[in-house]
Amino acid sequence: MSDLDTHRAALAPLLVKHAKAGILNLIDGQSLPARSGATFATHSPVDDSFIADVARSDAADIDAAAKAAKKAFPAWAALGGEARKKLLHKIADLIVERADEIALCECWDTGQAYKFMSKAALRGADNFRFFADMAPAARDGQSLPTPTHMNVTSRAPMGPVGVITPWNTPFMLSTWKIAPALAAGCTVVHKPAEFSPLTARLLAEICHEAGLPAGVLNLVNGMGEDAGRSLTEHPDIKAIAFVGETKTGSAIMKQGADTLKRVHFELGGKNPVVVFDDADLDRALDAAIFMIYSLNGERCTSSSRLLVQKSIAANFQAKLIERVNKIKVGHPLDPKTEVGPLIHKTHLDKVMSYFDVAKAEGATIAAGGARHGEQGCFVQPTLFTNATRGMAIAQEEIFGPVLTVIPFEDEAEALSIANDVAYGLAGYLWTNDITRALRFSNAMEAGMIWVNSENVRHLPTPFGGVKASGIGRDGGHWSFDFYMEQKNIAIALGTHKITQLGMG
């Protein structure tokens, strides 16, 4: 039996429980359809195949899991250090046991390939235990003494927050939220993405069986405009906490304004790889193409534009379309396949709009620009040749297997063409002049910025855009700045001078 064959076997009975139960709401500890009773089916972007029916929620379910995460609340941030971080670790357990399930499942409801699902799943995990170990420490502060105060500062949890995650590898995306929230002492209400329900389910079951009290993390499906816009405006929430489009966290924005909601965005990207003559030519390949193609371009931090020194350009493409035309497209339970189907058949005619885009604007499709067979979401990994830094294909996120190439001069044209977009999440630096590096990193417009590398995500280190690529971090510290509300308590020393008024 092949290794396809193997995962077709594991997963055929998880998809029958799933279709039998349908995919319920977890409120308050108990499992729940709607409570109009509406639901939404979920097919898969493999073969359009029937997954589940999920509970089309409202604003009368995100109000039950608002409150019962309001009411969890006080004793849940009551609730020692030591004791959160045992039950995060307990829950890491849990997905470390489940992991191959959940891969499986991650695979059938998004397309994306087992080869990097198998990790992701792992990632999530470790999500859980990074924040819990720092969960003991989630309240510290700093003292910071002047000749005639102490000011003792420290953080508390600040309440009920709603997540709101979205379709690309959608469990360690939840995790990356809801670790921290649940660290910090905060209850949580999660709205997952529509197109990606079904491991928000099982995160919640995880949760559930490793002994996570009732209400503090609510679980309720449903579309943006109903369940979500509820959730964003909901008095109860105190933050929100969204990945996603651009133009969806402006709305969220508006729509939490009422209640003054505070807001972390980690949205929309057209990243740069940039690769001068100087570079490993080989690595920054390797990098070039694992950023774009890896995870079916379907990623915030793609390196969708490729902008390559013309000294260079020539060699450097020709390597690029020749890698491009071999990256195997297929099942996405086959561990050899490198892209799978996009999520679904609307964002499938999005990113292949952009091939008529191309032609009209003038650049050449050098690789791809089809679809991949008759079923599925199947695209090519597609390359864009002869483009020019104002076209759409250079400007806008297509978030696909699609790169676009862009040749410059100098370091000046490179770092102009760089800026030169409304986002500003990632940048990837391809140099072997140290002093260019630095130079270059502080002038770029990105929240993170990789020189000689690929993503790599360090869990303490600041993740996060500008621009219209978001607001706030995640990671370390900087989740908790988010979660938690610093207070600073400031006492007298001695008795130092005070103004006095109103003595005649």
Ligand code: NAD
The other form holds:
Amino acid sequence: MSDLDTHRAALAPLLVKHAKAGILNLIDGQSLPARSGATFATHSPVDDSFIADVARSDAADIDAAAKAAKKAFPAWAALGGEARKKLLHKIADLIVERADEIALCECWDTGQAYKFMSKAALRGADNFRFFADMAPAARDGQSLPTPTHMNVTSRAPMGPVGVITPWNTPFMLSTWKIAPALAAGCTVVHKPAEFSPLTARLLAEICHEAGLPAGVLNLVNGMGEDAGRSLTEHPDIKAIAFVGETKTGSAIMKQGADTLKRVHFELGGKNPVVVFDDADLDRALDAAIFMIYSLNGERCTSSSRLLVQKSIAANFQAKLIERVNKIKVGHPLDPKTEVGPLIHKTHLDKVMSYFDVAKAEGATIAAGGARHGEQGCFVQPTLFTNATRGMAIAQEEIFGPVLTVIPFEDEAEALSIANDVAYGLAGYLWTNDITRALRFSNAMEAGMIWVNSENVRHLPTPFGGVKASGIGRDGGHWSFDFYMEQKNIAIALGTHKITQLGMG
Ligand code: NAD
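Alt. form predicted in complex with the ligand, vs. the form predicted on its own above:
And the full complex, kicking off with our chain again.
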């Protein structure tokens, strides 16, 4: 039996279970259909086969979930950090136990390759462990004394919060948002993307099984424009942590205005990888390829623009073309597959529409540039060369396995091209000149910069973007700053003179 067949066989009973049960909400500890009874079908991007009917929730379901989260909040917030730590570690243990089930479901539901999803499931467990360990110190503050007052700061959880997630690596991203919220003492209503509901359901089940009290994590499935919108407008929900498209972030900001929602946005990117001629070019090549073609290019931090110095461009490009042509596109459950199908047909059409755009703009399609096969949402890994900075392929987030190469003359030109986009999430820089690396990194408009490296996350560091790529930061205490309120208590020492009024 091949590895692919083994994975298929392991997935089959899981799919039967999901098809039979449907993907239900989890509200106040209860698995429930949408109150209206409405459902929508979810299909696999591998072959368009039916997976399950999913609860199509609306404002009434969101209201029930928000009320459950509100009811559960005082006890959850009052529970000590040590107790929350224990529970969150238990969740991580159960994720590890079910990591293969999560990976298989994620592959089938999203088209992401098993090669990466098996690691992403474990990353989800790491996210829980990391924030579990931070839970006991979540409320800690500072002592800021003056000669007249003792100032004591502390943090308190905000209340019930909403988490809205996208379809790319949805399990890992959900844990990245939900784990710190729970560790901080907030209760959560999670609205996952309509295109990838399977693993959100698994996460809710796992949390429930680990002993998370009813109402602490609620799952409400549905469409962005009804369930998502209602969550952002609900008066009991104090904050919205959102990961998704820039234009959706903008809509959420408007929707949340009347209830003064605190928002945290992780949005789109058009991230540059800048390769200077003094770099370790073999490592730069590996990293540039990994950062755009892994995860099907459906990755916010993908290096979708390659800025390469003219003196090495021809050679670097030739090697790139050779490698891109060898990337293995295939069934996501095959462990050898490097690129699987895109999330759905509309997205496939969007990605492929850029092939015509590129040609019309005068760029060259140096590799790929067509659909892969007849069935499913597969596309060839694609490389555009002879591009210039103003082209749509150099400006817009394509969100697929598509790389645009733009040559540059010198540092000044590279910086100007790197910053000449609406986005500012990540930047990658390849040079062995340390002074240039520092100078360039300081000037690059991005929230995160990796020098001589692909994206390697260290969880205590801040994650997030500038410009149209987001508002706020995740990671370490930055996550707690979002999910918690700061309070200062000033205690007078009884020594200062109070200004007296009404003394005549
Ligand atoms: P999307 O914005 O279409 O959807 C994301 C979520 O928002 C879904 O759950 C959707 O149902 C919901 N939604 C849609 N309209 C809504 C509304 N009006 N009110 C409330 N909720 C609404 O994004 P997507 O297509 O699922 O994901 C891809 C995008 O996510 C890309 O742009 C990508 O760059 C971005 N992303 C960013 C990061 C980051 O860290 N910056 C990480 C992953 C993905």
